[in-house]
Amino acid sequence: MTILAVLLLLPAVLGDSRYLFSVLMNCMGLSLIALGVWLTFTIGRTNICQAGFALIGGYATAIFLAHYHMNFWLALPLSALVAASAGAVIGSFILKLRGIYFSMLTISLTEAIRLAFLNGGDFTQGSRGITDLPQPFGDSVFGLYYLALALLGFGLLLTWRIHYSRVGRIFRAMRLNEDLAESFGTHVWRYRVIAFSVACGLGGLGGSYFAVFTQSIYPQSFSVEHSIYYMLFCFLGGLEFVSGGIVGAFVLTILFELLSQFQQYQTLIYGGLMIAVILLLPNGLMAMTLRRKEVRA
């Protein structure tokens, strides 16, 4: 929760720097989507289709706003609900798979969702996407910033509450041994679908935010590459920590921005640093806080 408090007070320090605000808003949106990936990890599944559900949420918001002229505050939760419902339906079939088979299928699913919107005709505007979406706060960057912060706070609170509840304990038991959990009377299939649908709902919520943040949505707005990044955010931050995906998203996104001065070497340096961190800190950046506590003790 410390990071939320810092983000709440940052606007007083940043002044009117639109660039810094846009970087932080991007970080918060990515963190929200990554929370869903982290939640899927808790049931022992590697989710590489989160970008597909972010795309569903983004397009749902764009269609509600552009085609039906719906109020944004109604379109936002409805878009998350659409993504969560799609996740529940799709998850009821694909969650029977495990390991590499599930991961490979989710990669294909992301591409299938992208192609569906690409070939959606006039309804999705094909490769042109849906543009000129109205922003709920007009030209106010502060409004969008605090909206991103509120959504991130909601996502973190929801994920934290699930993780430390009875449902969260069942998720962790399933990750360790699904067969053993089922032998104790746990309806494993039902809990898999619940976890996946909530994760997809968070992805849809993040996609909805990005649609109004950029005032547009395209089939290429979220791709397999983005899904891999969401997964890396969780690995880098730490899979054992609820806020691991948030820390990873902020660190990697800001690092990439700082390396922009190296131009054509930006991606190479970025990849090298990321590999080094993962090798040196296999349990994630958040594990450093535990080490410090142990040293103090």
Given for the second form:
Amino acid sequence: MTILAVLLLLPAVLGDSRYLFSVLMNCMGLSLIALGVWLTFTIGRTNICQAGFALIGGYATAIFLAHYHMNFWLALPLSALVAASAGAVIGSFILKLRGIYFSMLTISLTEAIRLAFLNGGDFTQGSRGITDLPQPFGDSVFGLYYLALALLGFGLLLTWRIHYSRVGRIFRAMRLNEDLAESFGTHVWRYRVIAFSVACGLGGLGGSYFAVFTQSIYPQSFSVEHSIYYMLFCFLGGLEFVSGGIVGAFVLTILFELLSQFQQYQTLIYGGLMIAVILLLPNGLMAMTLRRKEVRA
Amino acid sequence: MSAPILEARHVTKRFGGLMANEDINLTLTAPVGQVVSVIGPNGAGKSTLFKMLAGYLKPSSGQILLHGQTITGMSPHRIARLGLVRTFQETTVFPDLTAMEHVSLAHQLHREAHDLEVIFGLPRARGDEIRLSESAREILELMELGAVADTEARHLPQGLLRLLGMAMGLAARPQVLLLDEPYAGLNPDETTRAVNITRKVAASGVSILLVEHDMKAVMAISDRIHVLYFGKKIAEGTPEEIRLDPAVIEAYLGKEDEELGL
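Next up, the form predicted together with the partner chain. The previous block was the form predicted alone.
Everything in the complex follows now, all chains and molecules, and the chain you saw is the first one.
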């Protein structure tokens, strides 16, 4: 919540540094996508196909805008809906799998979705991608910035409401013991699909945002590598906290920017830091705030 | 003879070449509130039978009927909806939720609000929560857990967690409750208490089928007992009849004194 408030006021301080803006906007978009991965964690599934659904959302927006000249404000929610529906259909088949099997399958799913768009013929324009997408706010960077913030706010609110409602508790019950959850009458399959579909919808929303942010979409815009990053964001931030994925996305993305001066060592330092954090803070960065609170109490 | 509540007809389960259950017949009949036990040495097929009754395993052949309706091969949540609920030996719980919240959560079948209403906290969902926590409190009182209703699960001893598991099963308001070794790992005091509470639950109108190793508890609580041995049913009857059944004594040979509590 505090983060969102800070982000809301930040533009006034930053003035018009395009670079800083684009870093923050990047962070917010990635956070939105990572929220979906986090939500899939709550039902006990490690989702490594989120980039695939971001790609679906991005392409949906690009196609709506470029081929059908649709209004952006209609294309955005529709794209999320397309991704969520795709998630529901695919999820109803693959969510039976658990643990490493589910994760492996989702990795290949990311790749399969990428290949599908690569070979989509004139519709997706293959590896040339769809470019020169119209920007909804013209040249103003503020417009897109606040769009990102609003979308992230919406995503966080939705995830928050789900997690702290009865439905969220059912998700957790399923993560701990699906058989037990089913024994008192939970339609486990249905809730798995709901969780996955909402997660994919958030991914699609993020993908749609990135498509207009970068004014383009290519098959390689979102790949397996990205899927893995989204998962790492959640691990880093903390799986027990709704804001875990967001914190992880911000920290890692900003870190990445800071380390860019070290060019050739960038991934090495990055990897080392990741290992250190996971070893020292297995419950993620957010666990630090918790520990401090407990000590105080 | 009155109509059966739960009936297993010629239920058989094979795992490859292994015959886990062979031609099992079992009935729970009226009056409601009977306690029926399934006993047998390790590997007799008790758990397999249980899993089939509750829908966690599909029988290789045979039929299972609940109130005359066939439930063979249905998924557990549908069977739960029809009134048959099982509990688990180890109750996996949320360490940070209270006993009350557990039972309230287990009322999954009895809420009116749609999932969307729940997520957005609309009036009907809030009404549900009030109604369901009242019902949860009643169940906790019945299970003699009222005093720990607001205690987080991680602070509850094993004996009470077992009762909490039973309470969660009751939250689905079943007519038939399947208890999987409800007294395993409890000390004698806890067992006595749990047995008495099980009786109370049965008296409240729930028919109970239980699998249990603790023979003393089984003899004390059961109206009828079924004995499985290597996947086959070798005896059925009242505790008195089972105690004297030569086939049962044979099956438990060498340890009948302690095991059967003679």
